[in-house]
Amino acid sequence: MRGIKILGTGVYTPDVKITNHDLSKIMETDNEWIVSRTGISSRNYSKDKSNHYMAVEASKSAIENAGVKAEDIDLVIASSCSTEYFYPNLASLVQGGIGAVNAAVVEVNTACTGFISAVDIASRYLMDDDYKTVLVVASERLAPHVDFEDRASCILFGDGAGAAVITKSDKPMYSYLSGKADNFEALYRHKNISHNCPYVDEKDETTSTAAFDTDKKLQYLQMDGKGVYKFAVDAMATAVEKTLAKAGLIKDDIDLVIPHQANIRIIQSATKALGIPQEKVFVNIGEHANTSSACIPTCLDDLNKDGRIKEGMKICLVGFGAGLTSGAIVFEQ
């Protein structure tokens, strides 16, 4: 039986805090417009600290909170869609940065669904006796990815990292993961690769030219807001329903729902469709904005530090992301 127990959590929040009022000084927008449409009041940007620096700091915090040593970590699973390196992978940089000399390394990129994917993978490794303690970390530095001339998208995102140390539990865990690649252009960011190989063309003949027909499409995050919204509400509700069915549970059995913090309207619509009361749904989007795969572990840390994650609680993690991906996990702490 798969089961996980969270031993400790940690976060890294960059120092540069940008409010909606700050954004109104550089674009045509205001606090009321942003809050009413997204639920976001502020976000943090990492001015001069790398993605892997944030991941390392969040991991150190989680290890300390868990009361374990870095040498006790058997596996590092890192999630990110905004790393600075093609290779080495983020998990390798975290392993070196925290001194987890005995740990194997795995990187995951399912965008905002990444932490859920990583925990699902971790739970499967923990079924093997070789792995007893796993560090799952998600880190995103999204500020350089967004176009600050596009107010519809740039207001949504922030930077940050969150981590959790987990071990095997004799209490059950269930999961559901899904992908819908036929609509990847609803949310994507091209990764420019310049080269001087005379045998390789710059032009990509395998992808719709419409995806890359302008300089901004090559350089910045691209999002079809309406398309993402429609997918997200349906996908999150479906993921929870399918996971509960696997677990033999009903929605009333769940004590706490931690959704991906994309947009308050998406969260409210998805949980309403499921019939889950808002008092069971944790939201911190107002302060952090959308930090992609770092959202859910940041929520976990907020709850953990407030003493709100109790032994025996049935917790549901649910999210969606570029790909398009979606997934949910239900576990008993």
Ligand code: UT7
Contents of the next structure:
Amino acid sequence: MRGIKILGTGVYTPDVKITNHDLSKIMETDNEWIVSRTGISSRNYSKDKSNHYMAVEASKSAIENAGVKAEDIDLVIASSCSTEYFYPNLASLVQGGIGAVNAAVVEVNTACTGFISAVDIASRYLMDDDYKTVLVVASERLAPHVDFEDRASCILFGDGAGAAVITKSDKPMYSYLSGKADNFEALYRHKNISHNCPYVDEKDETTSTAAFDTDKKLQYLQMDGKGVYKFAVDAMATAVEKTLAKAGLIKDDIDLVIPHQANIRIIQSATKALGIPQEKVFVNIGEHANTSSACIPTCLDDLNKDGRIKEGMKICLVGFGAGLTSGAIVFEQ
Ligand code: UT7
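Now that we've seen the form predicted on its own, could you pull up the form predicted together with this ligand?
To see the whole picture, the full complex is given below, headed by that same chain.
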């Protein structure tokens, strides 16, 4: 049987806070529009600290909160869609950065669904006696990915990292993960790979033309906001329904829902469709914006530090992201 228990959580929030008012000085937007359409008031950007720096800091904080030593970590699973290295992978950089000398490493990129994928993977490793303590960390530095001339997308995102130390539990955990890549162009950022190999074309014919272009704009995150919105509401509701069905639970059994923080209206539409009261739904998008896979562990840390994660609680994590991916986890703490 799969089961997880959270031993500790941590975050790293970068120091440059940018409010909607700040953004309205550099683009045609205003606080009222952003708050009413998204629920976001401010976001933080990492001015000069790398993605892996943020991941290491969040991980150190989670390890301290868990009361374990870096040497106790058997596995580091790191999630990111905004790493700065092709290789080494982010989990290796975290493993080295925290001194987890006994840990194996795995990197995950299912974009904003990444923390859910990573916890799902962790729960499966934890069924093996070789792995007792797993660090799951998600870190995203998205400010350099977004186009500050595209007001519909750049206002949504922030930077940050969140981490959790988890161990095996004898209380069951259930999950549902999904992919729908036929619509991947609704949200993507292409890697611009330049090279000097004379035998290889710059443009390859198997990559979609929309996704590979020399136009500078296509270096940035590309998003069909309405398409993603529609997908997100359905995908989050479906993921929760499928996970509850696997668990043999009903919505009233769930004490706390922690959704991906993309847009307050997406969260409210999906949870209302499920009939889950808003008091059970945790939201911190106002201050953090969308930090992709770092959203859910950042919420977990807020709740944990407030003493709101209690033994025996049934918690649901649910998210969606580029891919298009989606998924949910239900576990008992
Ligand atoms: O992790 C996943 C990441 N992505 C998402 O979650 C995106 C999901 N989609 C959304 O959150 C929403 O679709 C948006 C927030 C991106 C846009 O909200 P919307 O309610 O779908 O607005 P819209 O695209 O229908 O735009 C309405 C109007 C347009 O003006 P016109 O054509 O009606 O004159 C936009 O040009 O709002 C305008 N607009 C803005 N106005 C002020 C778009 N962005 C802004 C802005 N400030 N920042």
